[in-house]
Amino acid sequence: MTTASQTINLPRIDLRGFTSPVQFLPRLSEELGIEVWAKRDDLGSVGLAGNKVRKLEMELAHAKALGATHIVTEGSRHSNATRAAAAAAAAIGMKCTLVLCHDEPKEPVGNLLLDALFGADLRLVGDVSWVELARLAEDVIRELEAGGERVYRLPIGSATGRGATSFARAYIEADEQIQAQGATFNTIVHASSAGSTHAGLTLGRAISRKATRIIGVIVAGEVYDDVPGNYLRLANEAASLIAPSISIAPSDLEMTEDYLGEGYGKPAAGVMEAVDLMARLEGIVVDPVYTAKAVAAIIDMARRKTIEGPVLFWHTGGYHAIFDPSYTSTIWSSLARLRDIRL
């Protein structure tokens, strides 16, 4: 059998220290009438894990090779990507500056608290557009370089072709794991924002010559003007690095905004039920910004019978948002209604 490490051979820093497990979710499967598994990328050693750590293993190896000593990236103050970048930088002794948008809380909470704990320099720029946020990040880079820093720019979400190669490796890894358990998966569902997770999984499927349906559940549609076009670009940039004979076509990519709701970090139908069912039935936490929207998609598609099992829910992490006051009260009141909880 060809292993993931043999197939994807690019410089990489091991930030996780172990292979995240694939596990069967028996009680959720019974509830939905469809076989559901989970790839637990929410587990790991650096920065409380998540899918971004895989991409950082590739990106920071490249940054080190270029002689960089300081990374700069941008995102929402709820961002899992910036939290992971801050933690990874701390782990390998690099400086980190984060340029963060959206409302500023009265005190650090959720991922913002973790950003600070990991030693990042936080630049809070208010409720600006993603385009303006990128411009402000470039201003910060110029400032740091003028001060003598050797800066490596991480695009939002570590969304690069190099980062996407990590999820081509991840697809092969998960396929090997589930085969070792005598099982298979017909569908993968995951939360998607900047796109390199989806691009990489799609490339991994092509390398493996499988027919798995891969559904990216869009949770931040405003990151790009052309979401499908940028996902396609990332997939083919990754292919050029590790599988130049492969070309990803637009028809290879499947994504949906049906579960985006009111937008990034905003309410969407089914999200609170997803939080409830995953926690109550499987002891697994998903968050309302990212992963609960993917689980809501699985629940809805299973009930409407528009998805074929076995389904692999790729848990990309991000439970920290449930401790943010922006969401805590909503989650609590929703659970109180669902479960008739009284204090």
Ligand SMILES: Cc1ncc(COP(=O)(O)O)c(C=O)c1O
The other form holds:
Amino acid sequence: MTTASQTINLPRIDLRGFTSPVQFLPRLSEELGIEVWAKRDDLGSVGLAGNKVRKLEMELAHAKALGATHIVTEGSRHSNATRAAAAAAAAIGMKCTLVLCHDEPKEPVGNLLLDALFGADLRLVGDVSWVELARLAEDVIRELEAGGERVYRLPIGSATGRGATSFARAYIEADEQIQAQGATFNTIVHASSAGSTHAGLTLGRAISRKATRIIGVIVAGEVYDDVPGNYLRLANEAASLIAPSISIAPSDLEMTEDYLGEGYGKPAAGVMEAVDLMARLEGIVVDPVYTAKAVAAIIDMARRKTIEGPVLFWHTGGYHAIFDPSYTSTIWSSLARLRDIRL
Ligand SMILES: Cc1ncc(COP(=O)(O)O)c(C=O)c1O
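Same protein, different condition: the form predicted alone was shown, now please give the form predicted together with the named molecule.
Time for the whole complex; same chain goes first.
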């Protein structure tokens, strides 16, 4: 059997120190009448884990090789990606500056608190557009370079072909893990925004010559232009780095906006039920911005019988959002109603 590390040998810094488990979810499976497993990328050490850490293992190895001293990236004050970048930079002794948009949360809570805790220099730029945010990040880079720093720019969400290769490796890793447990999976479902997770998993499937259906549940459709085009570009950039004979076609990618609801970080049907079922049946936390939308998709498709099991829910992390008051109050009021809890 070809192992993940034999297949993909680009430089990588090990930031996680362990292989996240693939676990059977017996009680959710019984509830939905379909076998459901989880790949627990929400577990780990550096930066409180999540899918971004995998990408950073590739990106920061590259940054080090180029002699960079300083990481600059941008995102919202809620961003899991910026929090992971701050933590990873701390762990390998690089400086990190984060350019953060939005006005909420006002208080230093959730990922914003963690960004500061991990020692990042925070540039809070208010409620600007994503285009303006990228421009402001460029200004910060110029300023740091003028001061003698060697800056490595991480694009928003670490969405690069190099970052995506980490998810090709991850596909192979999960496939090995499930086979070792005498099982297989026919479908993977994961939360998707900037796209390198989906692009990488799709490439991993092509390298493994498997037919797994991989569904990217779009959670930020309105944030990015040309989502399918970007995903395709990321997948083929990743392929050019690790498997140049492979070409990913548009039809290889499967994304759905059916669970996006009102938009990024906004309510969607089924999200609170997903948070509730995962917590109550499996003791696993999913967050309303990302992973609960993927679980809502699994629940809905299982009920409508439009998904084939066994299903692997790829838990991409990110539950620190629930400690951010803008989400805590919504979760609490829905939960209190669902479970008739009074404080
Ligand atoms: C928890 C979580 N899940 C999923 C995603 C989506 O990952 P990608 O940007 O690779 O589509 C993100 C990225 O923002 C995330 O933070």
